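One chain comes next, on its own, written as structure tokens: the form predicted alone.
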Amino acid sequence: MTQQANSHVFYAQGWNAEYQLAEHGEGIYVFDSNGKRYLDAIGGTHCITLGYGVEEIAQAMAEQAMKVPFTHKVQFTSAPQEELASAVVEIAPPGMNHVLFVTGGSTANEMAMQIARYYHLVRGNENKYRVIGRWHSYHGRTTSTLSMSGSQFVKREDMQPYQYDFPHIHAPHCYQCPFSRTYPECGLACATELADTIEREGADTISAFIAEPIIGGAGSAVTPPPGYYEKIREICDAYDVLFIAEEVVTGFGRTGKHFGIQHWDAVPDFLTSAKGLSSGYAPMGCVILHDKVTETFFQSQRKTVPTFVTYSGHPISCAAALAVQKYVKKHNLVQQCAERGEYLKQALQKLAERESLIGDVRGKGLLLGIEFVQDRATHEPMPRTLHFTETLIKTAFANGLITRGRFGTGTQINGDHILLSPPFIISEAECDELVDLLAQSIQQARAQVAI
């Protein structure tokens, strides 16, 4: 147990609050220096894909340390980064064919945003740089990133007098739909608000639109109706607005599918991701450029987008990154974290069933979000003053079970959900032991508010 107090390490996440020390990890579980065990039931942080203590994505890194640890982007690329780009680029969607490796999600989304501005500077139309974001999202911790972020966790008013001015539009959240309507008689109502918006704000100003396929933590697994983003795609080509899929969460298989985009027929113009691209081995993210923005760059006179940094393609993370993604390959684990996926959903929907307090139930593979509610026949949020989740997750943690959630739901602050992301790895009798867990803790936790 280390405490601020005793530690010379700045905890920014709570410097009142105790820390377990992690002594190793076992596959889907973690151990801490006093010999509990944690199932990880949100991997890592929804980027441990293959488990813990995987010996041959360290022995790549060891390998690839003894070669060559750093190498400078003006100068050199590296055999990693060369093969790592090919083998994302072979899964990505059609079109998609040049990757931009950095060092994080964050560094992703602000890449992508750089440049979008670019690639609008070179075709005459300097005034379009203002990115359109949703409400419940969460797209990094820098400004620009927290300018396009819509998350009512993340307190983006502490930081207003650095951000941009971006628009913001409604997250297709139908089990809380901000338009009171019912799919389909809604005419997907959430995505047309973006054509609405761009009108309003001047499409000559707007540069692009991110959105997360499935919304991450900040929204539990907000998965979007069919059609909803075949008709974002069709506005942004309308209104000429770039389309960011954002899959830090959603990428390199964590929804069953290589990229989240891929559950509906719309091929975007940036994909930033992250997470899942090096399984948590070693800090990793890319930007993937469809062709239609690279040939943009290609054919005009300028010859370089000054928006790589010092990392971009650090030649340990792509290492590590090139052999997580043979293993999941050689292993099939997409296909499993898609079967894997379904057993722990429908799990999950036989434990609402008995549990009153879970109104919804939602998301795909491995991707899993719960919205509890105090009323499941209006879907009425639970009142923010109660801290449902924070209690949850405490107690849920005392458990032996790690579990990540936020607030929020539809346009207001009230609502309380907790995202599920374990490793593809699971098994069916440790999706059922996630399970049990968990019931007893929302059981625990709702004496505790006294619900």
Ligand SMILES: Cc1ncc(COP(=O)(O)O)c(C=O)c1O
The other form holds:
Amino acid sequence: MTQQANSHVFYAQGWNAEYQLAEHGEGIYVFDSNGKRYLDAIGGTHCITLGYGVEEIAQAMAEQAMKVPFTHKVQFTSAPQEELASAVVEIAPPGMNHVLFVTGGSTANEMAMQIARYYHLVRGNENKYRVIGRWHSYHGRTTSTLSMSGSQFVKREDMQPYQYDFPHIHAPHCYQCPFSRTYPECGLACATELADTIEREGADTISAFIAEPIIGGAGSAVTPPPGYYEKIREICDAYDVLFIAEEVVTGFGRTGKHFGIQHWDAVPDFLTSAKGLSSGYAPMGCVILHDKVTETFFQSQRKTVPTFVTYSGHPISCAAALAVQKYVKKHNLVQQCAERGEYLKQALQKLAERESLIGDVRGKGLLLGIEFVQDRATHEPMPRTLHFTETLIKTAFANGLITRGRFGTGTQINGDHILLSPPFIISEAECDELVDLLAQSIQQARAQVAI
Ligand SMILES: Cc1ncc(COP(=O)(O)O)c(C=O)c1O
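Given the form predicted alone, corresponding form predicted together with the ligand:
Entire complex below, previous chain first.
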């Protein structure tokens, strides 16, 4: 166990906290230096898809390190980068045929924003630079991705001097509808708000709209209703606004399809992803581009879009991601994720029948969220002052269960929800163990906050 007091590491996330030394991982479990076992129900932070300790990934990385660990992309490419790009394009939505590899989720979104800007510049629209985001979202920790984010959790206000004037619309959160309406009578008010916002802000200033197909950590698997992204696509086309499907969490199988947007009939202009691409074995992210964007560049006078960062397309990260994607294909893990997700969701729904604090169980594949409420009839959230999420996460960790949660409903700061995103290789017996540990932790947390 380590604390700031006896370490030279700057524990930016909390210097009064205690940190366990993670010694090794095996399958869905992490073991600390005291030998205590934790069921990793959050997959590192939604990235571990294959589980811990897969030897062939480590071997692929070691082999690449021996061959050539680094090359600069101004002069070189590498075999794993080329093969990985082909593998990614093979599973990407139709018409998305090029990939830029970067270092993680924030850089993927930052680069998509910059490439979108170049797209409009090339077409003579130099005022189109603003990105519309959604409340209840997270897109990264760089200042521009914070400007796109809308989650109260990230404390954007602290960085206010560095924020761009990016507008936000409400999240498609049917359980806590920001318009107090009901689907389908609502007429998808959460989607048409995009058109209203573009009109109000001026279409000639809006470059792109960014949205997670299914909201990850910020909203704990908030899933839009049918027709939502089809409507979004229509609106983006009508106003010459590019659609960025932000799949940092939902990409590479997590929702039971290769990409989350494939649950709807809509093809984005950019698809950004990270986490599951390399299953956490190496830092990695990507921007997948639609031909509409790349062809505009290829046919223009412009010869480059300067998006280089030193470690983009890093050969060892590419080798890791390539080995991961081959493993996912060989073991049919996307299908397994869909099936195991259904099993886990049903088990959570059964738990909800006997645990009155559980208001909503939602999500797809192995990206499942639970929203806790004090009144199931009205969906009234618990007051923030109770800190139920934090108490539950801490209690679960003490019980050997790793999960993560956030607060807020998108329109108010009250509200507690947690996200479950275990590795795709979780077995049915391990799903049962997860639910048992969670049930026990909810009971204990409930007693602690006296609700
Ligand atoms: C939805 C989403 N987007 C972007 C990011 C930022 O990714 P990174 O931390 O790799 O920069 C995260 C990180 O958790 C995320 O969950």
